[in-house]
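This document opens with one chain alone, in structure tokens, the form predicted alone.
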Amino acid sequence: MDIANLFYDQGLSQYALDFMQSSSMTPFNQLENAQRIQSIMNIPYYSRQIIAHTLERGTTERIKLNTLFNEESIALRNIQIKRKSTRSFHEHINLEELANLLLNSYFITERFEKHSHHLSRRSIPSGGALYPVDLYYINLNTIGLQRGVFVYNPHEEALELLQPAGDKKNFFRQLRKCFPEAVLGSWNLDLISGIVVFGGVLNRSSCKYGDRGLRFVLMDVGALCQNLHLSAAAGGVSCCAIGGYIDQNLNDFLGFQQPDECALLSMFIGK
């Protein structure tokens, strides 16, 4: 390893890159993916078997856990109970509601100005505190915000405009190419306030951890997804995590140019 080329060399092996490619949805495999998804969704027996499955341990001692919670735990539990995914949107959120959603999901919790690495800690656990995932916001109909593509800057607590939408019909037409009807069904984009996209920069993690860093990137996505869900539940906003998109189309839509930049998950936002 040449440390001088740390930020330029590809930290992932060809095996890891092949996994990212083979797990991508493309115009050529979207129907196959849709058929697999629908076969599970349309036969309740399969879903019940998957969801209800538990590991078989044989005869073991069972210790009941104490369900007497303190006030802080009760408050957290109540928010988690409210957390749910919804695909039915009827109203648009406004900029203040979007701000609450983002600012309470991903923010700087502590700064270490005297630390040798000048690190800052954020509101999720991240392998090596490298934070390889950025949040992008595709604004469709958020009240009080220009339509277009934004990136959320947690350091400045701000949205930065990357690309204005221009013509609405063309903007929506390009977006529909990212989210195929074959997988998602006929979503009405006019009812969706916006789409959060979890954009990974894989080499931020893999430059230090190699292929194992790919696991840490995906862990960041999971932590961010839960934070956004809980923040939405607390703020009266509805959301649904969406994994059905054409990877390269969405990457191009967001303007990703480096091979290690990719969309790892999306989330539809509304009320």
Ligand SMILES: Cc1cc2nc3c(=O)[nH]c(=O)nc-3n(C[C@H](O)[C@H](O)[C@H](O)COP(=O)(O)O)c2cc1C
Given for the second form:
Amino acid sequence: MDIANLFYDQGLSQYALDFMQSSSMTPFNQLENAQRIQSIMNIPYYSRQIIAHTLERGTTERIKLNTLFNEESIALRNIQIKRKSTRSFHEHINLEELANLLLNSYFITERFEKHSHHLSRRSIPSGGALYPVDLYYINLNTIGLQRGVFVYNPHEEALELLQPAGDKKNFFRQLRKCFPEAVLGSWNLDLISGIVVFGGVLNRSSCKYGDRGLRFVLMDVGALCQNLHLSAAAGGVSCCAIGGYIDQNLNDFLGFQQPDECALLSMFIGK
Ligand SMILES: Cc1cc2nc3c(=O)[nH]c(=O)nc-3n(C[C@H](O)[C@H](O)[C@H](O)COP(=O)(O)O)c2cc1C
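The form predicted together with the named molecule is what I need now, so please give it after the form predicted alone.
Time for the whole complex; same chain goes first.
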């Protein structure tokens, strides 16, 4: 093993790369996927059966949990109760509300001296403090921000413009290819303020942890998704995590270098 090449070598095995491939939504499997999802969603009995399905535990002793929540816990609990997925938006958020959303979800909580093995801690736990997920913002209609593709820089607390939208019609047409109606259902892009994309840099984690690093990247996405949800609930913004997109099209739209860089989840933002 040559440590100097660690980041440039592929840290994932062919099995892990195959998993990323086989779990992708493509133009060829999108209808099959959509039918499978619809057939479960159309019959509530199936959903109940799936959720109720756990391994048999046998007889267990049950200890009832009681607590007196302190003030901060109650505040957190109330935000969690408020948190929900919203699928119909009526207003657009403005730049200030977007700033609130991002700055309150993913930020530097502690900076270390130069000699520390990691440079800073952030607002989510992350395997090895490697933070292998970057947040992208595809701005459709946020008030006070130009239309285009941005990457969020948590160090500078800034959005960096990667690509201005250019012609609106064409921009929306390209985006529709990423989020086709067959997979997503009938969302009107005009009513969405913007789309957060969770972009994984797989090798940032796998160069240290190998295939296990892939799990860790996905866990960062989960933590970020919840943080965005909570921060949206606290800031009066609505959102919905969206896993229904064509991977290759969204990766191309964002200019990701595959297989290392890839869109792992998206989230529609509005009001
Ligand atoms: C990974 C992930 C993918 C999701 N994908 C979609 C999606 O494609 N379309 C959608 O309408 N909701 C999607 N959701 C939202 C879930 O359906 C929602 O979280 C769930 O129904 C629970 O509702 P709640 O968030 O309001 O509590 C997704 C959520 C997660 C975490």
